[in-house]
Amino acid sequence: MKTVPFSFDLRSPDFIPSTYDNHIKRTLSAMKGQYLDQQAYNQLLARDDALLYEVYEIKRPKVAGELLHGISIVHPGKVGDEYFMTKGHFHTVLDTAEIYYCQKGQGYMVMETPEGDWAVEPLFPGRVLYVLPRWAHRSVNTSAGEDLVTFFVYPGNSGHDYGTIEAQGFRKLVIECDGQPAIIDNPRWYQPGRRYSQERLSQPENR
């Protein structure tokens, strides 16, 4: 961990930081219970514990005043009709925000609050997303064959609450429907047998 001001490079095609402190790999087995089609999940896992996403962290002290940051890379693929995605999290200190800057690929950020508000925002190169305090967030890669790469920054004392999401997932899911991304209700949040509401998502565009 550096004790003087520092810089690093983020260059195409992969945008892996020229220097980093930690490399996290999340495979399919780490996403147990998060995908809607559990049969498709089990079949895919039986063939291969695929690498879904990676995080390159530049570590800083986990205290107020510091900014933790790094690169998230979500690989392309699907489990059934549902795209590869990150685990997603609230911050342990709920009233902290996070910034994402998309550098490569196409996708969405799925977000929600404990009170029930939700939002889904497109990600594409050059897009900056400000995730407000109290909003859980998950990256979803809807690219056909390209990584979704984002640079993230959040307060050093934020922490991560993965357990709340692991218990029942997000309220909304992003799936492929007729070749296009669509958002549906997560039935784990609703009465059994209730029909999904479904909303087409506009395609992200490079701008």
Given for the second form:
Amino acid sequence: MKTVPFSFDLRSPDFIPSTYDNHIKRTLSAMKGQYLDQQAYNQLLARDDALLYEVYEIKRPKVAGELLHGISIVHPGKVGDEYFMTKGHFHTVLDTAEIYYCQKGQGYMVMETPEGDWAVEPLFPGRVLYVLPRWAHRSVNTSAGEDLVTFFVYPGNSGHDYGTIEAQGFRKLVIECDGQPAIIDNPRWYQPGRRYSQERLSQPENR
Ligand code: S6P
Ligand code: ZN
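Now show the form predicted together with ligand S6P, given that the preceding structure was the form predicted alone.
What follows is the whole complex; the chain from before opens it.
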């Protein structure tokens, strides 16, 4: 761990940081149950456990006062009509925010609160996105054949809660519809205490 001020370059090659401490690779098999089209997911997985996204992290102590940061690269592609995306998570310490700066590609940040409020914000080069405390977040790459590259920074004590999203999904999905990205309701999204109709469970809305 560094004990003097440090810097690194982001722009070359392929936006991989000039120095980093950790390289996380997430493949299709890590996204079981997250894509709407389970048949397309299983077919794709049977052919190849494709690399969906990578994270390059600069290691810092996971304590308040420190800032954890690095680069996230979501590769292009789709499972059925749904674009490649990150798992998405709440921060374990809910009241911690995060900043994303998009360097390359086109996509969206899908966000929601535990109460079910949602937002889907575009990402494109030069765009800074402030993810508010309490908002779960997932990045989605809608680029045709191009990586979605973002720089992220968040408080050292945030932690990651993946379980909530794994269990209920995000309220909104980003899919390709008539060649364009479209935001639809996730028919499998679940919130305790909410009433569900059979129609809602079987049919995506706004499609
Ligand atoms: C961490 C931050 C990013 C994500 C990365 C991968 O708080 O939001 O570093 O970890 O984009 O996404 P995920 O959902 O697999 O952690
Ligand atoms: Zn985060």
